[in-house]
Structures are given as structure tokens and as C-alpha cells.
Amino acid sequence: MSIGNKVLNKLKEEIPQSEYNRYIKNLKYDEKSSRGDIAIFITNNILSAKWIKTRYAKKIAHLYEIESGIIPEVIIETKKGGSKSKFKNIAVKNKKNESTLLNPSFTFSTFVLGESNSLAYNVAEAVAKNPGSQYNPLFIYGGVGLGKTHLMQAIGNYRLNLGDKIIYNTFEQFLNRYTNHIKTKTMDRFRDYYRNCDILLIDDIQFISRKEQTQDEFFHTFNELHSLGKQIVITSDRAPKKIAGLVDRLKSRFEWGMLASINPPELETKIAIIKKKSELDGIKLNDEIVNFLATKLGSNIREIEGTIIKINAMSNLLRQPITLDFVKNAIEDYLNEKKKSITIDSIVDIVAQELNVKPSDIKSKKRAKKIVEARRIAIYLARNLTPNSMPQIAVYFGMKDHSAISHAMKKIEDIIESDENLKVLIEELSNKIETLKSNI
């Protein structure tokens, strides 16, 4: 298959359907006529041609540098009567750094700001305005599918604009540039590459860990650039002091500026994403709906683009409309995979944790108030977040049978009825559980 029609099978995934089958659907890839860093696409007429300029064409020239490793000049063609006739203005050339690799589509607007994010947010917006000063290097840490690649290339995509040279890479694009240029005895190239940019984006650091030779090359180009003032930005699933096999001194060179951590979104923060997303790809729902894929999905922000995408085809393939019932059908087998993952050792450890008692305690027959509502709690949370049953989890807790776990049920789901503080609780604690099974 071509590189275009690979980008076009690409771009079918991100947009939506009803997006793709207007304008996209009618769009074919020139091999013929195309070249290296020049993409010729042709459509049927010159509106469809506008639109996709407009709305589509750096997401093209991004999703070709990503198959490719180049950014090409982008064109798009009109086909009239057998005849070809270029639309002007429509090439689209990116001729900053070849190698960014950045999504046009992660920018500051578009992220979501929430409490779990803020400090991130906030510093990296600061680096974009005046990269090289007080906070260099930036590194950002959290769990997968957070949002650190996003404010990443946030920052990338506004420097971009205003004309700086940035080069992005995750570790392991970094590794094996290295590994070929040490295999063909060209290092003098890989250093004048990394070394000659304004701002250094590096995804994924913590793969670098035992990796010394690796670790060594980049701790001078650390020093290079950090003496010449660019900015240095990096993400990690970690803090830096976590990362196990990193040396102390680069343990050191990315503690010397600042270090932001992203969390699990709260729920209000899971809440705005979902509706940013669904708003940004053109698809209606209802604020039932919002919510219950809030409290339901976890907290991968990638994996809630994802599922509304599923949701979004699933509704224009079958041509029925996005009911609360129609996402519950939906989304079942993800939720009953979910709940496979999950057990109630783990839930126990993490309320235990929460609330400040003992995992035994949860599990114990003491009848202390703080140790009874922990354990009616982890009995809630078993019974909605695993598949066990209401005799598996009386058998867990040591009690007498299915009964009193439906008596433990009832009166939690009474207590929440009229207790707003543990309804948010259990919001969480629902969230700080899926995300750490989904982290594993």
C-alpha cells in the first residue's frame, strides 16, 4: 500500500465518519504525480478541496511525516472532466525542522485544564512563552493516556509558529537514530542534529533506564544545550528519582528545573474532557450521557477518545441515535473486560490507603465506625468494579452470606442518596483504581 493511502486509512480513524465520508471518502492519492517531500491528493471539486486545506491539511502533512519520517508540501487537485487542475494556495509546507513530528491538534486551546493538571498546565505554558529561563529542563510526569505528550507538543506547536527550530522525539525514536549512527560510524551527524535546535522534546525518558552507553550520549547533549540556553522538555511514567538504572547525574540535570506531575483527572475534570472531545469531533451527547461515561470509563484519556470514536461509528454504522441505552450496549465489553482486571485485594489496599486503616482491618470483623463505613465502601466498590458476585465477596470478607452484602449495599447506596461528600469519595476512588489497573 502507498504512503498516501496509508495516511488516508490513518486520518478514516481520527476524524469522524460523517466528516470522512463528505469530504475524505473522494480523495485519492497521486502516486504517479507525487514525490519525496511532495503529496498530491485529487477530490472531485473545488469546494471539498477548500475544505480539506482548511480543516485536514497540516493533520495530512503530520500523519505522512509519520509514515515517512518527512514532512511533504501537500496538494491538493481538482479533477474535472478527466482533466487535473491544481487548486492554488492550497499547498500546505511545513518548512521548519523535519523531524518534529508534532500533531497539529495537541495546542494549549484544546488541552483540558482540571485540578489534577493544573501545575503541569500552568508551567508549561510559562516554558512556551519563555523557553530557556527558569524553568529548563521541564520534566512531566504521570500515568498513561494523562495528557504529558499533549502538553508536550503544546509547547512545540506554539514555539513552532513563532519560527524556532524544535525537534520532538519519544526515547526510543532518540535510541535508535543513535544505534544507526553508531553502526555507520556517523556521530558527528547525529550530534549536529540534536544539538543545532531551539527546544528538545523527549517523550518517554524512562526508557533509558540501564541503558548507560545511551545514557551517556545524552547527558552531553543535555549539558550542550542547557549551556547554550534551549530548552530541554521531558516526560516520564515517573519522578526521576524513580526511574531505576538512571545515573545520578542525569538524575540531577532533570531535577535542576522543575518537576510537574499530572494525576488521574477528577471526575469534573473526566466530565469537561469528554464533552472538549466530543465537541471537537462534531458528536452530540447529552449530559446523562457525559456522566455516565465519566463515572464509568477510567481515567486514559486516550482510551475516552477512543471509546466516544467507537461510539460516534457505532451509531452512524447501525444509523440509530446516541442514547443512554445505545452507550451502555455500546461500551459493555469494555466494561466487563475492565472489571476482569480488577480485584478486590487491590480495592481493599487502595481504600485502606484512602481512609487510613489497615487492609486487615477492611477485612476484619471489628465494628469500629471508621473501619465498618472502609469496609462497606470496598464492598461497594467490589460489586460495581469486578465481576465477583454477592456470595464470592461475602466469602472474601468473612461474612455469613449473599445477604449481608446486599444489606452492606443498601446501605451505602442510601447513604450516597443523601451524602454528597461520599458519592465524590467513591467517584474517586473509583478513578485512582481503574487508573492503577490500567497503568500495570
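As the structure is a computational prediction, the values presented were derived from the model and not from experiment. Whichever C-alpha set is largest while still superposing within 1.5 Å between the two forms counts as the rigid core. Residue numbers count along the first chain shown, from 1. Compared with the form predicted together with adenosine-5'-diphosphate:
Comparing the forms between the two forms on their rigid core, the Cα displacement of residue 189 stays under 2 Å. Remark: with the core as the superposition reference, the CA shift of residue 239 between the two forms stays below 2 Å. After superposition on the rigid core, the Cα of residue 346 moves by 2 Å or more between the two forms.
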Given for the second form:
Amino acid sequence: MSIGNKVLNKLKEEIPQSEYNRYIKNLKYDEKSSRGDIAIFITNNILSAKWIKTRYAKKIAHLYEIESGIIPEVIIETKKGGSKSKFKNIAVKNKKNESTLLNPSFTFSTFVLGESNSLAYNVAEAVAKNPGSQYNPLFIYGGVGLGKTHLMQAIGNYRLNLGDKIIYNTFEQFLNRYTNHIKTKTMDRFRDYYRNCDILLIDDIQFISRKEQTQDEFFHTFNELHSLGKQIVITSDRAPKKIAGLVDRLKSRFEWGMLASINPPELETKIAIIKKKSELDGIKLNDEIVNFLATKLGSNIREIEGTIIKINAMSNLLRQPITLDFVKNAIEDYLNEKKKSITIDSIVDIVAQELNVKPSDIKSKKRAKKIVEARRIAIYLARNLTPNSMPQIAVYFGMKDHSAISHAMKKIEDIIESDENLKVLIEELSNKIETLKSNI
Ligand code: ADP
Ligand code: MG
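Right, the form predicted alone is done, so what does the form predicted together with adenosine-5'-diphosphate look like?
Then the entire complex follows, led off by the chain already shown.
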């Protein structure tokens, strides 16, 4: 699907049905005439065109930027009739320091500091105060929903306020932008765009794997900015050395600078985060409830936030106050729902992918150390994240009976006690599995 049509689909989800039917339904993306950073849409009459221009042009540009990494000039044209009405969306053109992709609420002051994230936080703050010097590049890595994007954008927002030009892109947006400029033979514009910033923020670079050509281009962009003393910040769900297919020269560039990991929050930090989030959203939770949520929920902070919002919505809807019992019930339903949607197959796939073994090996009886370890982890996760009983899990993994499963569980629980790395790995895997499912 073309970017323009993707944008129209997204727009449909975001605006009231009646508005959509009235104005947007008849809006067509003109793929032939659009190019690079000019997005042309056609509608059937001038009134609609005007309305769309005032109401939606900015939104369209924003969605377009999310899809492609390019902030386009949006032009709404009418189909036929003598004078083509051109409405240039000047308001959306990248005004001085404006980056439409930074979330203004991702700041240092809204970030809760804890042991698990203090290194990353402190380095990020140092970078914001003094970019392009000590820690360049800054590479932040850690599991899903642990605050990487938040910290990265906190740097962006801080510098934006001081007048710097910030580019924030997910790696995917960088890639899309690159592909678009290649297609339209406008690579010089691509290069100008990236080389004219003070701070480059590239989020989720793990998707760079094996994209040879893009890695080349990224490498050049990186070097040029770096040699000009411009700050580069990168995030990833894993350390550079664990990004499969990352070329060595980039790996070593990333390791030149500062590597800072964010770990899953410990209980205390989770409690502080829940307090802060509910406060920011104006939701009243007493200490008992906060403690309950902190122990019951996993470490993905995005999910924790989502759960708090859901609880609040339910309480409004049912006109019931948020008591501990109310929360217990709400959470139970929610956790059960979630458990049901996670299958052992999906767990095995993710464990296999992360630990570099084959899914079929995990399900086999092979005894190689690496495979045994992966199998044990998969069993542990299956027991914790799905509603399957021990005998059911035994059948799945082709084991004698449930005692083999309880033995494996015991074994891994013992190891977790003493092996911090394994503990973190399991947290990360659980996060990944849960996020994957909640996104479906
Ligand atoms: P990641 O990029 O690591 O997947 P995000 O930065 O998107 O995670 O964080 C997910 C959500 O959790 C965001 O809404 C973010 O504001 C919130 N969050 C994460 N860590 C913290 C923290 N330490 N304090 C406050 N909010 C946090
Ligand atoms: Mg992120």
C-alpha cells in the first residue's frame, strides 16, 4: 500500500466517523504526482478541499511523517474544473526547530529515577546538558517498555527548548525515508536533511539487521555528524554486539561512545512509577493498591500505564470506586485474558529467536547445553505466561510426565536466584512475549 493510502487509513481510525464520511472518504491519494516530500491528495470539491486543509492537513502531514520519516508539504487538489486549487500547507513545513515527532511529555522531570535506570538517566541528562562531547554516541539499550524512547526524547525536548534542531526518527522511518529518496532519485535532499541537525535521535536500531545498503548510508551520516561534533543518540532492545547482521564498522562506532543499559524496574521503582503515572492522570490509588499492582504486574511500564488507565475507565463506566477488591477483579480478568492469548508455540518461537536455536530443537530431545537451556526457559515461560497445566506442558515438549516439568521449573528457579543475567533475560523475554500478544 502506498504511504498516502496508509495515512488515509490511519486518519480514518483517528477522526469521528461522521467527519470521515463527509470529507475524507472521497479524498484520494495522488500517487503519481506525489514525490519525496510533496504529498498530493485529490478531493471532489473546493469546499471539502478547504475544510480538509484547515482541519486535517497538519494531521495528514504528521501521519505521513510517522509512515515515511519525511515531513511533507501537503497539497489538496480538486479533481477537475478549470483552476486547480492548490492549498499549500505552509503551516506544516518544518518551521525552525520544530520536530513533530517528539512527545512533549517525555521529559526528564516525568521520568522516575530508580536503580534499574539510573545509569541511563544520568548519562542522558549529561548529554542533554553538554551534547556532542563526552558521550557520543550514546547508545541506550534494554527491554520493551522500559523507558528508552522516553529518555531519548527527553534529551530531544531539552535541546529543542534551547533552540537546537532535533531529528527524531525510528530506524524504520530512517529506512523508509532512505528508500523513498532512492526511488525518487533525491538522495542529496536526504543527506542535507540529516546533516543539518544538531542532535540525531535514532530509535529502535535493532531493525537494521542485514539491511546492507542502509547500513552504509547510516554509517556515512553517522560519521559526518560525529566529525562535526553533533550528538547522536541511539536506542535498541539489545546491545550492539547482539544485533544480528550489524556490520562491524557500525558496531565499533556504537561502542566508541557510551553504552547504557536500562534494566527492568525493581519493586521500589515500579511503585514510584505507578504513583507518578496515576498522579499525572489524576487517578487516585491508595498505597495498598499501588503495592498490589506493583507486585502483580510485569516490568513493561507501557503495560503498567495501560492497566492503570483501564482500571480507571472501568471504574468510571461501572460507577464504582477504585478499591483493592475492585482492582483485584479488574486485574484478574485482564491477566486471564492475556494469558489465554499467549500460546506455547509463540513462546518457543521467541525464545528460539532470542537464543539463536531452532524452534524444532527446543521441542526435540537434543541434549546440547544451549538447547537444554533454551528448552528450560521456554518451559518456565510457558508455565508462567500461559494457562496450561504441567501435564499439558509435558505433552507439548514430549516429556514423560509433569514431574519432568516441575523438575525443570525447580532447576531454573534455583539458577535465577544466583544468576542476575538469566533473571534479566527472562524478564526481557516475558516482556517481549506479552507485548507481542497485546499488540495483536
Ligand atoms: P521503550 O522505548 O523502552 O520501549 P518507552 O520509553 O516508550 O519504552 O516507555 C514506555 C512508557 O513507559 C512510556 O509512556 C514512558 O513514559 C513510560 N516510562 C518508562 N520508564 C519510565 C520511568 N522510569 N518513569 C516514568 N515513566 C516511564
Ligand atoms: Mg521505544
